[in-house]
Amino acid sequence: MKDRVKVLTKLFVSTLYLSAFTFGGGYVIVTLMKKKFVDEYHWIEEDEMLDLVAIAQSAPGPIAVNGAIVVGYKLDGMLGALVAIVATIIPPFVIISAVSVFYDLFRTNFIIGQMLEGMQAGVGAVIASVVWEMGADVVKSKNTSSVLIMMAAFAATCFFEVNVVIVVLVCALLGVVRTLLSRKEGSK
């Protein structure tokens, strides 16, 4: 029981901290969650984290909250998911409430505007880092079909402007078909 409380407390503090100091959207927080929960705490394996990110990305709603839900659920079921959700939504709720109260001051303040522009550049670098790491993991797996799916998804979104939802659904369908085919071959 004591270990469970310790894990839930650590989960709460970690997701609260990540949510409070992560600017730039859900993909940034997912990267930091990977570093915290995979690399630092070793609570989740890297392959499993990629699966959890795929689930979080496919589900409706903000990816930061979805990521917290799947990580929390993986660690301690429904209670873990609830703890992670609460910790993830507190900082944006407080920040957005403060911004709404002081909106006119923020909108016209030169320093805050410049600070936000600088943060956008940093966020772009963090997202590029995530893409690089996740893409490298797919390539390192040396699974030809996974690499082809990744390249096709990239081309579809970047060059042909296919809606991301369609790309994710098609990739999920391809994953199911690939799994079913491999099971069918394995049973022969």
The other form holds:
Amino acid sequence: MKDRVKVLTKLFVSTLYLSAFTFGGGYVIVTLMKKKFVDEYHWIEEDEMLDLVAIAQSAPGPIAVNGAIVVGYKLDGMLGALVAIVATIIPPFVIISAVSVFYDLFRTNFIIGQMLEGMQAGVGAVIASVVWEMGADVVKSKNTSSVLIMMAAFAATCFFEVNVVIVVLVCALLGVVRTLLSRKEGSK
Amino acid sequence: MILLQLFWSFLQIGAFSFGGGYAAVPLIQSQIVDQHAWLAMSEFTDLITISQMTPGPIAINAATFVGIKIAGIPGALAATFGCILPSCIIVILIARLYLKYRSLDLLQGVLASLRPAVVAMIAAAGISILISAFWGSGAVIRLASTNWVLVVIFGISVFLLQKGKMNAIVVMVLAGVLKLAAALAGF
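Hand over the structure of the form predicted in complex with the partner chain; the form predicted on its own is what we had up.
Below: every chain and molecule of the assembly, starting with the one above.
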């Protein structure tokens, strides 16, 4: 029981903290969650984390919210999901409430503007470092079709601006075909 | 009843915005500008700007912003709740199925094909953030218009993360401070 309270408290505090620093879209919180829950706390395996991201990705709604729900649910069921959602919502809720009152001042503030600009480069660096680690794992697995899927999915989203839902659906379908084919071979 | 209308509008935004991030923008616009006229188009543009400058998903930011403007804090709560409700139901449903059936080899096969794609999509998101940081949003990529200060800050950040094993959020804040320092120094 004590452990459970401890896990929930840690989940709440770290999700709150991550959410407060998620500039630049849902993938940022997902990468930060990976650093926190996989690398630091060891609560979730790396492969499992990628599955959770795929779930967050394939459901409608903001990825940051979906990611928090799925991680919270994995750690402690409904209660975990609830704790993670509340923690994810609080920072944007409080900040937007304040900003909507002081918008004009906020928009023209030199210090805030410069900091935010610099943080974009920082966010890019965090994502680059996470992608480097995860991409290296895929390449090291020496599984040709995985590497091909990674390259094709990258080209589709980055150059051809294919909707990510379609990418997820096509890859899932490929997985079905792959499994069925290897089953057929195995039974021969 | 205005709270119910806010709840219902944002419920639709939450339920139909697939793909996250800016995929939700046209949907939010159609609900709050075109259908209900809760915001004028110029206010809507301001909202997008605010969302770029503050943490949090754009749909949640919009829910809070519009809710407060129309019906104060209760409005913001109703809109935000509507926005996350579809996510809660659908994500928990999929997560349950995943945790229950993940040992099946068919699901394993599906997930094995999804993992590399997820890495690729995160990479693509990272690149679009960097493009907007180095060349400004919507700008043409040219050597002359590159923001070199940010390129250097990016390099320092990558080094601190990879070699220095520094905490990601510390690195992000540091990147902000570096940019401010550079601006004050006249770069």
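Note that the structure is a prediction, hence the values are computed from the model and not measured. What we label the rigid core is the largest C-alpha set whose atoms superpose within 1.5 Å from one form to the other. Positions refer to the first chain, counted from 1.
Core-superposed comparison between the two forms: CA of Leu50 displaced by less than 2 Å. Taking 2 Å as the criterion, Ala152 does not count as shifted between the two forms: its C-alpha moves by less than this amount when the rigid core is aligned.
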